[in-house]
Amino acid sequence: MPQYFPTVKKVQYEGPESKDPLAFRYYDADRVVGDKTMAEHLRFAVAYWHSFGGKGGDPFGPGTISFPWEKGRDAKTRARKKLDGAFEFMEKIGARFYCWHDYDLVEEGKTLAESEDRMQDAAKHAKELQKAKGIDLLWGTSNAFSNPRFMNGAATNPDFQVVAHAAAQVKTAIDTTVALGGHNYVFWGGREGYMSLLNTDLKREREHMAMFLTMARDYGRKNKFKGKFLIEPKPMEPTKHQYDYDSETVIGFLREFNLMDDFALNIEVNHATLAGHTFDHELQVAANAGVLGSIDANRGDYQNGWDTDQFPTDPTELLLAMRVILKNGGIGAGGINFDAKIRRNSTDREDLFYAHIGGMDAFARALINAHAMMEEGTLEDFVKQRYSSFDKGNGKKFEEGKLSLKQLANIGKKQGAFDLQSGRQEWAENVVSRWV
């Protein structure tokens, strides 16, 4: 099998003072972080879409970055042999997990049947890798967005062919994530929305949403899909008006149609911060809910008002981040996927390790300094402090339903002036600045 990365070993811990910008200054898959070892909190993935099939292409200019298995002599040879530098890439950077869409894991066929057989062809060879390299497939999805078939959406399409196309896809791309082994399986709605209500029916368009997310899961729980099925939330971009927003829509959406029990959120950061909020907001409102299923790992541009999937280094938004995660007791059987891409003129192949490396040290840096910080516990005192007046008497009664409005308001009126309890909000975030 030939080296496709051939300049790169397999990237080694080396400790913070390391100067080699390929070995981990932070990430020590082996180092136990409270009750599991970084690896089992982390369970980093690599986006097979980005990593092995983005070309740096922008609106302005064609792609910059050429891959060598491109050059196979026909769609599953090719499909085989980016298997295999995918393989060898995540085994040198030590991911033991990675994700997919069907249409970037093969090259779409002129038919459903063609695209159907090539899939079951790239699974095969798939599986072997995935035995031979220890890596799992943390989840699979299909790519019902890009071609123009798609343009008013997949399962909320009003054409019924395009919605009977995309199952034909979804089915398959189930069918390959129960043949792999996958932890979980995602839907990513892109074209789920609108740009116009002139012409939309919203309310038919959500109840065919759920019609279809309902379906797909009695289909993979009959075929022996034992995950979760996730939904990853996003405002805008490419449709005006997505019907899953964000976490809150989401589970709005999931408890209004009976879908909770066996759906969850993939939270990406990008997404979370172009619906107007922060990172670590909608993964505790997830968490809240009982649904934080895993990440995808990016970051926006503050420059840039679009989603500009660039590798997470932000040390304060992930310290936020991994304190969620913590007190949310991890992220089960979801991971960190790191849904980025390298820059456009970053075009050595280098450039992919350097990334990658850089995020899981930050993540790691993270997770080591969020852990500290919570058993050091001055933020979760305060916190529970600033509450108390609701762990007992009339607080008490209040949270436990046992009092009426006529009551509450009774209260309120006797107890007179009352001294103003400060947030302390500069003093939390200096808190945290130490733990940076």
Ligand code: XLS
Contents of the next structure:
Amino acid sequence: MPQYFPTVKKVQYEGPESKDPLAFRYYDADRVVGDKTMAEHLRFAVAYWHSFGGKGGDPFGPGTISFPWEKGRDAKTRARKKLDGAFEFMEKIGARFYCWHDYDLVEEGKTLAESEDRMQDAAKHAKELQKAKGIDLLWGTSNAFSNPRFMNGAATNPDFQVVAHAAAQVKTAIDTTVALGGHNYVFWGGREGYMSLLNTDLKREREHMAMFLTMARDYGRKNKFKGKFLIEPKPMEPTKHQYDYDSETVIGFLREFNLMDDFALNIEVNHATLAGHTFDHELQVAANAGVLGSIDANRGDYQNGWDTDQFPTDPTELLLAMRVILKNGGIGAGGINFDAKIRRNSTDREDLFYAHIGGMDAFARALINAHAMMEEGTLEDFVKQRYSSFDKGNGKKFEEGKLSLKQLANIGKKQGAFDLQSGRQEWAENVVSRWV
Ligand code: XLS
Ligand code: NI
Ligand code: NI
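Having seen the form predicted on its own, the form predicted in complex with the named molecule:
Zooming out: every chain and molecule, the one shown earlier first.
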């Protein structure tokens, strides 16, 4: 079999002192942190679309990156070669999971039947490669947003024909996910949203989305899909008003339409910041509701307002995120999917390795430090103490719902003057600084 990345050998852990750009300095798969190995904590996944499909095009010019498997003689051969390249990369980087959209795995055919046939063929090859290399499918999803037919949405399209077309696509994507033993199935509502209320029945569109997701859930459950369905919130881009704005919005939607048991959230760093939140906020909101499903790891650019999908490198952002994840007891059957792309001018074959090494090391370091920070427990103790007036006496009664507003008001009147309690934010930030 030809090598697609011949200049790179399997990336090894060499430790923090290493200056080798093709070695890990923090990610040491079998190192135990707390109760699990790094590989078990972090469950890194490679995003098929960016890593093996993203060619660096932008609104001002075409792609700058080409892939050797594009030269295959027909669509099925090209898809199989692309899989060979992808699995060579994943084995060399040491990622144990990957994620795809249907039309990253194969080129979309002229008809739904042709696309489905290609998917089945690619899945056969993917299954062999997964087994041979010990790599699992973290999640599959359907690209129901790129093709012009989805310009007004997929499940929320005002035209029923488009909704039915999307259903055929999603059904095949679920079938393929099941065939490959996928751990989760994702819905990112690419164009599920709207641009103007002047031409939109917002109420009906949301109801259609719920109906569609309910049907997908029922189909998956009938067809042996045991994993979670994940919704990936994003506030804007491509539509002005996305229905899955942020964690709170999606949780409200899942509760409204009775989908909390089968669905969880896939939280992306850059989507959190576009929504005006921090990444750790979005994670914590999902964790509180018991629906922290998985992560799309990247970072945005602080100087602009769109999804730049850069590889994650910010130590503070990741430390705070790992703190929430550890408090949650991990990410279960989810993982850390690098939904990130190398820059348009990163045109060497090695650049994809540098990018993943950087992201994996940044998460590994954040894991080590978040674990140590929580073992020390300074922040957790402070937070506990800050709320301790609710652990006893009337505070406790309040939490338990044993006080009326009248009783609470009487307590307020009787207690007289009291001291202010500092929130000590700067002190807390200094604690964090010790672990960055
Ligand atoms: C786009 C999304 C997308 C999803 C999968 O912003 O992040 O890549 O993760 O459809
Ligand atoms: Ni994403
Ligand atoms: Ni994104």
